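Consider the single chain below, provided in structure tokens and representing the form predicted on its own.
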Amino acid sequence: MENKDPLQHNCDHYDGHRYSDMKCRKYGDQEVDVCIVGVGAAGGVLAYELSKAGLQVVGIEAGPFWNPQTDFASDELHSYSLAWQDTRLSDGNDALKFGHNNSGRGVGGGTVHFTAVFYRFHENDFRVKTIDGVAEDWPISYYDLEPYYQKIENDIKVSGPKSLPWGTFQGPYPYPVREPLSANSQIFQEGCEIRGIRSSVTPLAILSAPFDGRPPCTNRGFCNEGCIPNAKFSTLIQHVPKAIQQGAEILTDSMVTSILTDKKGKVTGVEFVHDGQIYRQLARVVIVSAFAIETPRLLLNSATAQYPFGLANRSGLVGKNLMVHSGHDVFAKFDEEIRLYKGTPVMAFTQDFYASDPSRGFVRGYSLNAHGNRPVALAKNLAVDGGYWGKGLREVMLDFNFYGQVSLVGEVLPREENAVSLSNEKDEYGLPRPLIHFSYSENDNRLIKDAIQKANEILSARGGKPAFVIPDTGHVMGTCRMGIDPENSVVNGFCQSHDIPNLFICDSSVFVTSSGSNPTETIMAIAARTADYLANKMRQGPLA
């Protein structure tokens, strides 16, 4: 594949792209067209697409501008530095954990250390209320996102099977599947076949052949630790360098503390802190793409006399309807060595239990992923969430190589009581720390029970002995959902605030429902669609 990008992906990203002195800002004294808060999965796509459309773009990121060759390490403990480390307060019957499993910090956000599992949502994911009578329907359909799914997959050359048995899109993907499969994925597919369950090799945002100056994957397995060779996609190495080439400016290590508004109620830019100093970036349009926790936190903290309950919050739903994926890890012990640490973490899956089935006693469904693991992570999770200590923990870890693992991605339905609000505790910037309340519903718990049973059936069919289950979650969504009715949603189908026309919210916070799929591809497809809409609107004049 011809490399049309003159930027070298292995270059020092600091050189020429980042300034140690904020007085050297490209757009420091200038009102730009668009300011993007957060340069992760959505922010990276927005920065590239909008700058390519000829708009002046500034992206502001709280974390650093990582250099994969000098900042990443093939080391579990070191990789924790890639996560958002600031304190988040969490309560509820099922209080959430935050960190490496769900929160990125730095250019690229969570794409820097995700498993690169790349699923499209199904058609029924957008019509949950119509089909199942629960939650809400999205204001957009699968077909509104379909051309953007295709664009994103082609832009980054997703590797995947020639055909899939589930959903509207059934392949093929731009690049062939990654090979060879890990042993854990092989036993998963063999167990599925014995049980009469359909399975497939997983579509991944990981190269199976060279592309764009990046090498194909060599199956090192350090996807969650930051991919040093750049075989795994992230917006850090794919979209952001191209955005800079198109003229965008990316400010890093800069925490946005408030969104500015004028007397007419429109946003005028943002205020942020860098090295203890306060700066401003004026903009005609502000897009908040800061993650489903930090996005509502910023909107709520930007309250004014005109917007006393926070920006874009006429409905009172900013921060509400928080969702995660139930992500329990199911382990079985085998007589032969599986070696969970070897190879790309997720390489096989099934979505045979994705849609609602009235016989199961709950609505909606889940994906099951054959999921690799690493020893430090397993020992930590066993001790913290699995109830294993001392001799018991040591015995499990001595047999680490003999365990197989299946992880679920279970749909969790939105509920207003699951929410992000502002606590009375302040952080280093003087901002209220976010307080997150989360509890599973009865439907969620029934779904989890069924998924664990199916995972054990698959592992047992292949000869594994069910060993233990570690409760876990991933993929935080909701808190600023999109919709048609301004009284029942925060943004419209193009991520534009119902209340303030030049304020957009574009990340997983706009999700109406969570689906049973990993969300990154849908986040990026929504961002690409929003960029298209915004660029066209701004060519026509000021946003009304």
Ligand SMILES: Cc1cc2nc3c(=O)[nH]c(=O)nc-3n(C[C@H](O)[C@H](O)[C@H](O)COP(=O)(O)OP(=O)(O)OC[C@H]3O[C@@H](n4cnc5c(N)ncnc54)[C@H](O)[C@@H]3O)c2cc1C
Second form
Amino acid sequence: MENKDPLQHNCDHYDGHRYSDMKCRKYGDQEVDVCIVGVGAAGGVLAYELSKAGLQVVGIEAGPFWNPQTDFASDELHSYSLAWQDTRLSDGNDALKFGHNNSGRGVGGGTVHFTAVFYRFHENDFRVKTIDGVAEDWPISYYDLEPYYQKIENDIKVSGPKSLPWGTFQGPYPYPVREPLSANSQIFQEGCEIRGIRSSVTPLAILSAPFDGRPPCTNRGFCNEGCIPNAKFSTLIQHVPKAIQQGAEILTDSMVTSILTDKKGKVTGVEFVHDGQIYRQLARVVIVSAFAIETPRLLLNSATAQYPFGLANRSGLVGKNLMVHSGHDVFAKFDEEIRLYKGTPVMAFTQDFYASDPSRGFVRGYSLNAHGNRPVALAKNLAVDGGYWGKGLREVMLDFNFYGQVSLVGEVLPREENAVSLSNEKDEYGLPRPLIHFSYSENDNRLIKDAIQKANEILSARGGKPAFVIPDTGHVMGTCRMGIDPENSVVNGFCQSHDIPNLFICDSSVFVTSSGSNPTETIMAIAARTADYLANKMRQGPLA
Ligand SMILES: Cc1cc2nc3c(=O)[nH]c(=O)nc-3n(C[C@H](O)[C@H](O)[C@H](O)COP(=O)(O)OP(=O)(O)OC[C@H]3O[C@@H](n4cnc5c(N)ncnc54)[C@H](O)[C@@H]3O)c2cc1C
Ligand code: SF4
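Having seen the form predicted on its own, could you now give me the structure of the form predicted in complex with the ligand?
Okay, now the whole complex, with that chain kicking things off.
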């Protein structure tokens, strides 16, 4: 079916053209060039770039095709529906919690309800083994990604400062910084200045001026609820409509349950479930972009006689080396009102503690973000992780307006025992539920302690009284890392699996190390680079 809708951001993009009736599929049982599993941060970029390059693309997405104007609400509880809610089983000393704070479900994936903090990685993030003697080096350098970082920032008009004191890229950004700053970000910057710590306004994937039919941010702070006005970037409103305009088909509410292979061991397409029925999509190339938990789950579940340990798993590393960011929230109470709920959640940060410093007793480092919060999330986190209940919880919540908050994005090192595997429990699709094992290392714990101390110093310098710390994590990465050696990695530097040349894995699972930066700009830059590589390769003929 050819879609003749004009590209619109403020209407239900493709109502009536959602291909929800599987009989009206554009390609049906026909073999297409590329099938993308999961249309989130990476999948959206891939769908756009590959369809623009003239390839037939079908994206298959487990969740719905959200309409910001009718599906989102300025309501914390309502927004939980944007997240991946299926049960994930967790164990380990620091078992991870999943839900709203973790991954998305629906076109746009996690970008629909992410905070839009948009950092490039630093040059040293790609060379951790060389610099610090831990983990592994990436097979690519900062400079391989540099043109793609630039492209992504320009494509979505990242707003940010004219100059930054850290990292390889020090600005300027395409659009000016978002103003006004929240009170929480102001006190953060003032606290940093008193302590002699450099700070900056945060680069954000949020518009500070109109662009592409979208308005600038109104600063109401419902970014984690989905952004009704479309001022915040997501692949749902940016890349996917453009991909459809280029001819891509997006099949929604469709859960991919296995990747199909032929006798030669190449992939031939995928099987998926829509409305209780099983369908197939044949493709010359399959790209798995389903997030660092669902991607290894799908690869492991697609085991065959030829690949008894799952696809792309010669190294045995599919699912292994899972990383998160330590994301503890540090609170201090002020005499004046801060009102943490006001404005886009993060508007100031420091990366003064980002690189290794031998005097601290651990390697690698972290970013500190001035971080807003909302009452329901805070009450829930205090009760579940903060040790507050009953009267104590009520007292904290009565003082909600007086708290300032700083959150860390701490680098967590990869370790093989931190992993996603298949449990014995099945979900409604007959898929084994993922079992996630996670424990912090001694290095991770020392880093967290140092970061909490620095956050408290900043808040105290500005007059806050240290109040409480809520342990948290964010940004799941790793599980199918890239590398040069097929015995020691799952994909090459272009996200092509070492074992099966027409199977690609492209999302946060290919990360080798986690860095101290929020990851989405790097996920998207890697996806844009992978699309370039794949389009060129496919022009030359079948992938050998
Ligand atoms: C509350 C919150 C705040 C965040 N804030 C930031 C931030 O400020 N900055 C930042 O850089 N990052 C942030 N992130 C993280 C960011 O959202 C993720 O890093 C990013 O979305 C991961 O991209 P991905 O492509 O790997 O996966 P996703 O974007 O999660 O996309 C995967 C998609 O695959 C689909 N899928 C999964 N399994 C299947 C299957 N079997 N069949 C079909 N489809 C499937 C999912 O439904 C999903 O849509 C935040 C995340 C959350 C939840
Ligand atoms: S504060 Fe800005 S980016 Fe966040 S939801 Fe409101 S308009 Fe969107």
